[in-house]
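In the form predicted on its own, a lone chain appears below as structure tokens.
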Amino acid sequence: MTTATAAPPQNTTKVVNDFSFSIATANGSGSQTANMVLLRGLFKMGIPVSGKNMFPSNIQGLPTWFTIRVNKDGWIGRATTPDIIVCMNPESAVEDVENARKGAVLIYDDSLGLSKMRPDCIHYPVPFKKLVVDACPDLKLRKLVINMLYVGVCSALFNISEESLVAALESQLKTKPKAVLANKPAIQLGRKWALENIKKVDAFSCEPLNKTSNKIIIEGNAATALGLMFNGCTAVAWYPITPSSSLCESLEDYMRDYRVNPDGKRTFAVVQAEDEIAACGMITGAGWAGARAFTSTSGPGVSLMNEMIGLGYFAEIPFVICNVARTGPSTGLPTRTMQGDIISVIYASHGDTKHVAVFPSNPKEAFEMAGIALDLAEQLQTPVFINSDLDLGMNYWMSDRFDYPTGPIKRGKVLHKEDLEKLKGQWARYKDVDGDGIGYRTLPGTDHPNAAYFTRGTGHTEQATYSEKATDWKKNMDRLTRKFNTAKTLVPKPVIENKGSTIGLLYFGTTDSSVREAASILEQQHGVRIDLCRLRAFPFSKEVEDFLDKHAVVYVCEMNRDAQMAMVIRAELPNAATKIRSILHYDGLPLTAGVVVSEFLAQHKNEPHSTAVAQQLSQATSAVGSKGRD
């Protein structure tokens, strides 16, 4: 039996269901299947997990890393440092080992000769290249099957159920039975070899739990696509761009399965346009024609769509854009995540525009907010943004199951033939008769002579006729402001957790799990309570204003360099400007609880409003960097 080639860590206390993997492979090597089998195998054991992929923006060859967090308490934010590193890519192995934390477990092919590096870590060298010959007779398939060997090795070392892994394999490759037959022996051989040849000296282990019932694993883009389909989206135009492409691809696949009549006639239209400008133009026309219209893109695409977005805003045409944000500026890092498009989305286009946006934090909300966005677009007769990001869109999340939409579709103020008969020619497209800033519209094809109207992106009167009069322009813009104020009452309200603190922390989107975990750490380990407010939409509702009003200091946590959401809050709610502080994270990787804790403690100890809290935090700060894991 082979013993680990380095001394075990000083702390040998058993760690059960609370650690993280980092699996380093080459992009395009088929490792995604093995990674998902490991993730889903843990999930099938009832253990809460999350999987995050850090991959290059080429097709194959460059290093890629997949992290899996195992956490019995259900925290699914990214862990600060991995506990177990599986080095399957020779190109990155030395760097992976050099960057490992003290006491980490290192698993790698024995031919790499890494056993003398990092004596403060645990080394498990494995003859993967030799084992794959026995596991897979087909020479062509070995470069793919070799990854499944580490799944088997991890199964043995960390007590991951072989039965769960095989079930996960069969689920992952359910349409490819030959691939199941090729990969299953590799799991079994890797497990058998590890049990017979490795003496385990690390502290990490898994035990079955019952915390994943009624939950699923899904990407946010797929969840958004399902939400759009289930809520009546019928017209889609898009242009490929990472990380949003899989959204419209998934949506078209779902619609082909579920939105085709028995006679084979489709009830939807999906067009891959020649560019983002054309895509936005198509959905603008579709929205005017009465379709529930949609496109997805990322930051560079939003920039190209700006003129059409302005047309939609001023001509008051409903459509939905999902911005799956990536790291910028320019083309930036296409395969990294960021909340960097806040200002460019909220104030998209030119002149005076403010756009409604919703901020999903997990796949279930991505599903639900797709329907909410479609409803809001038609109720408010305006473009609406779903502001997602790469972390949500392209990573695998443990999520609550989705609820089937049972409420009616909200189409807003649409006049039909009967309505027009009653109005007897008194209807004006851009007239505010209800005081909410929203006019009434008709849909093309309505069987009445008064149904037709002009749609204008230039200055216009209430009757939609052309006008350059200053009074008409100002009257129209003032009405759009009233409509914006109406939107404040319709958008999703924030999620607020009050603990009676004078300190507030405001955040949004995919920072959710990490921020809540950080708040738990601050309370349990440092005795500091924080009230939380998770924004779910712009414009800000009264609940957001009230939260800001009642707290002496409010930290705004976001993933960008320039504190964009804090800028928007200061602009829209100037009374709160002096109490806003920022916790920022912008390296392209998902936020961790450790970053939030460290930044909060470092900043807040100097706040003058609470001497007692400042002293408490000063003492706590000295210990914040000493913990190896969140």
Given for the second form:
Amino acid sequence: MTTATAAPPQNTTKVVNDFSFSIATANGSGSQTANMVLLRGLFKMGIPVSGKNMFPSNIQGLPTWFTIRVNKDGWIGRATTPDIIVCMNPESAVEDVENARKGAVLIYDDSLGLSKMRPDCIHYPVPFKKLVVDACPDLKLRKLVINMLYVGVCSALFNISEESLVAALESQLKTKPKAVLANKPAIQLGRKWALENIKKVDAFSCEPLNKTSNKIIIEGNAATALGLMFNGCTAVAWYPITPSSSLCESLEDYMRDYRVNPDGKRTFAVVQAEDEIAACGMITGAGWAGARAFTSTSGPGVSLMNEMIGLGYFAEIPFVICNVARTGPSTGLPTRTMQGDIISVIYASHGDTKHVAVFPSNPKEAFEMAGIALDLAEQLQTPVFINSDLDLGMNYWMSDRFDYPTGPIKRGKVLHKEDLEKLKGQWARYKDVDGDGIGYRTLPGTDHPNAAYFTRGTGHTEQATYSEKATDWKKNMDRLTRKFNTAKTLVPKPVIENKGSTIGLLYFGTTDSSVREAASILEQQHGVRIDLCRLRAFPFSKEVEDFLDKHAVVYVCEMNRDAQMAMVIRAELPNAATKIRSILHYDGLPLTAGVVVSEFLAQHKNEPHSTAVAQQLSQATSAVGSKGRD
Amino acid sequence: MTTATAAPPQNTTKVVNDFSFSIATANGSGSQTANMVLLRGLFKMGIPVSGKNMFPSNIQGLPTWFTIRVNKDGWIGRATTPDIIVCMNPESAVEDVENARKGAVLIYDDSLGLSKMRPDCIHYPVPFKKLVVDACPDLKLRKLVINMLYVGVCSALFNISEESLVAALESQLKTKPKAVLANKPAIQLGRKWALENIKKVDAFSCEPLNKTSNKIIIEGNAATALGLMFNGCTAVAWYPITPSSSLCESLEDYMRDYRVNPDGKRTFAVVQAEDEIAACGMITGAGWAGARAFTSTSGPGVSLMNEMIGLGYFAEIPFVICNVARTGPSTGLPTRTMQGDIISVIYASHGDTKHVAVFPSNPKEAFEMAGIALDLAEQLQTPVFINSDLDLGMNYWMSDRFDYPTGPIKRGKVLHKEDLEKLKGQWARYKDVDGDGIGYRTLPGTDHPNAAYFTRGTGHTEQATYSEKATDWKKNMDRLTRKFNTAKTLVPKPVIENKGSTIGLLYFGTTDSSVREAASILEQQHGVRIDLCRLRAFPFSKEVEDFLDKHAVVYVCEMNRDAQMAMVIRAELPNAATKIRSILHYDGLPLTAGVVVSEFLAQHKNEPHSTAVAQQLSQATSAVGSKGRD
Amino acid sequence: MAGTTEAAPPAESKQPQVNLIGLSKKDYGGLKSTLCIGCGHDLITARIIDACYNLGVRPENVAKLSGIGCSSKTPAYFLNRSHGFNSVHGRMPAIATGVQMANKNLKMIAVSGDGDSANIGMGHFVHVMRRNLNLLYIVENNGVYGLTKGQFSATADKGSKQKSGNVNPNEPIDLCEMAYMLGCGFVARLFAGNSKQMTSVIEAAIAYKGLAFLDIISPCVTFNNHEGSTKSFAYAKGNEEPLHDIGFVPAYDPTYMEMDHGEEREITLSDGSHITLKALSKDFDPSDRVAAGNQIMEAKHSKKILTGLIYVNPKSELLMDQMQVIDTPLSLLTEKETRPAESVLKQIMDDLA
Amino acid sequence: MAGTTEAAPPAESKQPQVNLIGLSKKDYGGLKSTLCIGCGHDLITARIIDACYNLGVRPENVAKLSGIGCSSKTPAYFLNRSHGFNSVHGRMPAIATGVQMANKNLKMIAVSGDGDSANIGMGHFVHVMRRNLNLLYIVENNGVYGLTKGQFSATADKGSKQKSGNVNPNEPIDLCEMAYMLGCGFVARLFAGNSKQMTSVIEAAIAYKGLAFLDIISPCVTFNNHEGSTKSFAYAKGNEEPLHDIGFVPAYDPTYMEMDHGEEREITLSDGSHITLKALSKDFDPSDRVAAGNQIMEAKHSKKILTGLIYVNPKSELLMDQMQVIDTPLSLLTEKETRPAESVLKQIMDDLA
Ligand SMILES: Cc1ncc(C[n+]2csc(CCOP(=O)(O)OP(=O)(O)O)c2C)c(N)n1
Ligand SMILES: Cc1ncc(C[n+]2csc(CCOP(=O)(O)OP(=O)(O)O)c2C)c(N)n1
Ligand code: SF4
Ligand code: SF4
Ligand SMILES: [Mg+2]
Ligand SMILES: [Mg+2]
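One more: the block was the form predicted on its own; return the form predicted in complex with its partner chain.
Next comes the full complex, this chain leading.
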């Protein structure tokens, strides 16, 4: 039937394993499975991929975009503009096409009437509506199955192995053999039709690689859930909020599978609370009484938990909150991403408070840091935050496989009956016996007449009795400062990539791949070498301070308007204040390498250090010595 | 009867109008009236005074201390250690005496058995329990009236005019003539007894002055309430919390007296909400619908309001929150003071948020800033904070009389029916027509078919329609930054005292008198001249930046552990970061000049700038020019 | 199937029909709904439009309020000419109280969800029921959190099984019983499929000067569909398994069920579940407080869902009147009206000297 | 008059009397109370001590919980040998839920105030009533916010006049009615002055395996004393005016009022107000749910305060058992018990590859 319309300048140089898709559908139309099959099919070919879903805060009918980036070098940050656009949604089709980059490939239903638009693009109209009639005898299922047709079309056009796709379909719908049966023909038919009817004029194609053999594909929320399950998390309370809900939901699912004794008894308790204040209150109660306690939420929930977090800090209760951040302020964009709650989390609650926080960059770290956070909370007897975001939490990430935790679970300083007997009941809850600012606690239920102490959010003595005395107050607050300093030595250290440059770039969390991609572009295409420091925790450990000390200029890259992490650095480490520049991105979408490159270059040009830096740079490598990534 | 016991080295040099009392009683024992009579009696003699109440978070029975500072130079900050201690509370008497400074005057009931203690102090035991039998025939009233006896004793000992005390009693109990009748004899009897029985060996005495003629005595909370009443505040919602409750309580009292029409109809509405979230929600609704809306609270309330504050910021709703800060974190010390919610207030809520805040230093400013805050909220269409604290809010301050507001009440950019008619209904809620980041709004109920718009905490366009578009989000956030910059030009400027020094001292709020007293001590006794900058608002106006620019070292003095204001300055004004030093005080009690002096000297000594500064100092005065206090 | 168009009267002539105050139905419309096809909430939206049109409500005099949720989105879909405020989750009652303080002359129409009102907002719900605002308060009750994808709310049926397999051990909270108990002056329960009853009760509720609470059963066609739920889709089982796709939302027709006074009928919802509705009889006197209480108790014991106007207190004083607030909206008071004279300040200062 | 000493049994011999588990009354004591002399709360404290002593409760196995307020301070005044947690205002029910999750074997004794539970904590109160924790939940109900100096709470009587002159226009919230309605399995109302009834019901409540809710009328002797309050002090008027001093708290003796089953008596509280107490009769069967409901309704209509055990559900399953939580407290589980095998992780990883 149709072939490509009015040819744009045909691409002659082949682009292999380095391009991106955007698949536009309507929310609730069931395209998610098709997109996952495409993503996983590519992954099964050994090609690095990432899948990011830009969905609306709605259940059915509004436009949604799934982007897949295929990148042989393993850069899995968001691609700036898609090379291939699959338009399945009549509502957004015109705009999607209008916004396409010059030369992009457009795949759409031929009834959408898009062929007259954008002669500078490559058009592949497909009669999806007609084809689905053949592909799916069951009328009710057609709306669903139609999505699998574009998977088949893409298979043909971009040389995505049919076998991989079918394998992906099967693993995707593992427990639903009938669904596999319904969908498989659609892939095959789409592929067949495209092979027979489309004349390929674009440059994009795939070839098998072997870069995914030790990898998995997983959402960050599921990774965090696994980390919690494997690290002794016992009490979970939560209140639904996008994009965090799937964390506690999958945590409960996993635990129901793997944390139940043969007699059906569970080694965990999960409660859906009436609101976030209650959720935080529950883990406060649970942490106090000795559980490894956890909740997840997003910005509005953190705001609501503020008072309770302050109680946790001051009464020294261990619990972990994972903030899967979305775009704020206020209700903001519930289905978009941001690193916008840095200040809100780190300094949560009134009075003098500073909280320990970790910043995972990828699913593997999300897995590991879940355990680290639970440990830190109990070691430090304080609330600990995991700062994730929608991009990590809800998108599909290619990740290294997770290692089984070998170290012991760290329960911190708890005195049990036997300890109390040895101490002859002599102990004081808030006494800094070890000089690290951390006292010893007992758990309710400990069977010793001197086990009990009284916990409160009001002023207290070392013996945990009520006190309004000025000296008691100050002494206690100073001990909490000491504890904070102890935290600096316990939190995960930054990941530093040292190339001997005088320019540093500091970042954290989900911008990892885009920032490193940008650094490689800057080095290869612009001749600027940059040292990288990926923050992994607050408070800042000595290594972070050193990094700031050793560089003349440090760009801080983050996804918020106010440069919140840069503000925190200036607040906490004054000496670094004047050398900090900011690279900011805050439109709700994940960061791209392109933004980092252009923002960096724009500022670097005007930098008084710029020339000096360039000079230093040329001599630097040997002088400073390249430590590599440590 | 008794005279002073075992004489300590008698003071020969007379100390006139420059000393302090501490009166120790039990909470709920009714000593407040007596203390106020003493305070006001001194005030009526024309002598500058201040009264600070250190009371427990309890209703009856626990120790409470009322301190009165008498100071001819007008320094009304807290005195470091009291010169005269009146011990009426058996519970705390021994400790009170133990903690007395050497040479202090001790007045106590002779049955307390304190006479053997502290021979280095001046003892004036008084048979209060016996005297009260004569002073008060009514048995039930004796527990109360006994307090008035020490007023009489002090009158005799320290030459406090009996007339002034009686006048004070009468104005204190204006509406209760019978109470005046019951108490007056006690003053007289106490005075008579002391004149006849105590041999005065201490140095302290009072002499009439004329330094209070244009002054009043008032608590800051009442001052703020008056400012609200005189500046068109119409809607008030609140939830009780110490030390803010008396603000809304006195506001309602005042309004019931002065904001009721002849027909009994009120020009205000006050609702006691079910909690702080609701209180903040109510003023959000009221501000949205066009009222001048207000709530007061303290730290825990601010924490709870976090989510709602973010809605106010992002949906651009005008309302005012007065945070009467107490000692935190958590429930902390509800009856002690602190400047500990700086970060909590300024960056309240998740996402990118920065809030406008004013910092009154004394009752007169509390009065004026209440109006300024209401105006700023409506001009900027945003929540505005008044940052007060327990010391200002609940203690008795000598203050200049308040000036009747003459300027017009500023209602900001509101389009009424007529405006819409002129515009032919063409307007967009969030359009930056004037380039100041502030759009025009309409009020619900405006009788024009195009008046309505839809308000939300989610992403929106200029036309106030829902949007998840990246460009819409960013554009809106950037406009909010513009608005923030506009705020810099509208907020109260700092008060700067320029003596041409290269050393600056920046501070704010209730530390005013102590800081200025310290500066005068440093200049007169230590030869160090310091320029002062009293911050009065966030965001920082240009004058604050200039002050930081122009000084080599700037000490930031504040009452919290973490140097929160210094952190904010470093975060917001990076260039100043390295020149900032902190003088901190955080034990729950108001700052004293002594702390500032010793902290300054300790740091100044180690300061590399110190010598350079000293040198500059000697030449500076003429060179830089003394602008005086502006 | 957006609320704005669905119920438009047949256009007989070219001139649009108008109501008492000369407005057409279109003048009461809103934006196109973005809810799922078949969602009960859209039916309620349409009835709100009808009722306002029928009564000749001046839209400029209405404020629309909501919290967060699918239900809370609906104020955008009716009365475009009224100011609207889609606030934060669970706090709408507080916002409404404030709006009324600022402008006592506004009629407020508020829409909330069961999650919004019975879970996170329970405290505010309870307290606003004790404040007699001029407010129509609708809970669009589907027993789930629609917008966050189907977790159970506090009004979910006992015995329902969650996706995770947990059985809901709790009795559902009955918001009508609560409202009645707390002294609310107008309490009704309705079913989104019964448009005649809905329209008439919504009209009465808008006309009522006081807080009128409506608990409207409004099925979520998308999220009561997992096995074991008492509201599971009958055909989403066995060989229909492919429908269990992540993120696929099948479309359903809304269930209509017009009932007469006194009628009792068991119906099958679009989602396959059964409920028994019982419309209050014509001679039931909702102004009899004790009788109303008995009806609520009885229905509860017999597990029936009583629909209709359960209780009305015809003589209730509005909060703003109780508080003696001036008739001019506070929002419109001028400086002159709100700043006491200079002499007042002088007097106060003298007293403090 | 601190609760710890007031009710100590007369020391007949030198050896202190001991209970079932060999502990003396002193072992159940706490710190000295810092409440006002005559405060009803102290009487309740004393009865909690009695009940625990009488039952032979092991203090180490109890967790004491509270929110913020005068009432919430009291856990410091009993059971020194139990862990205590004085948390934040209104959130105790959430904390209690968490404690129970961590350790299902603990008996929890929680004390709250009417402001703490019926105002700021209303949402949590409602929801915890639906969760069957092993919790004795006491509200020490005085109709005011004691600790913040006398503002009215949501249980304040209708018609009371606030200091500011505002008349309280709202019906008081009846927490027992709510608890009953929400499915709480043990509901009682008591009066702090009636120690016999209090001790026996508190004993029953502690012995009850489930959530037992007690609403105990506990007069605030200090803050129901302004004119116009329905609980104003009779003698704080006219020529007693000097007592109106800022911050003066007169001392009162607590009111004692022992009553028999079925007895009805009007009493004058220490603050001069009148209330009618009606003790449930001996043959009333609190396990009859419908009868209990009727009693509540009747008492409400006749404006009497019903005291005694109103409702008990003898067969209620604890939430942690419903949730199939293992018998060992979760807090004590070891790494071995809470870390699935390496093979599990391998399997999961393989599935994701
Ligand atoms: C503070 C806060 N917590 C959680 C959420 C996430 N959230 C959005 S809507 C919703 C529940 C809505 O349920 P319901 O009120 O029943 O409305 P429905 O969608 O069922 O109509 C939740 C939990 C939020 N927006 N804000
Ligand atoms: C979040 C928060 N808001 C307000 C307060 C102030 N506050 C302390 S106790 C209390 C009310 C206590 O009343 P109630 O629970 O009835 O206890 P009572 O003192 O009457 O026994 C309030 C409002 C607080 N501590 N925390
Ligand atoms: S998810 Fe349910 S409540 Fe939400 S729009 Fe869809 S059907 Fe309606
Ligand atoms: S204020 Fe009232 S509730 Fe508080 S201790 Fe005193 S009498 Fe008891
Ligand atoms: Mg719902
Ligand atoms: Mg109370």
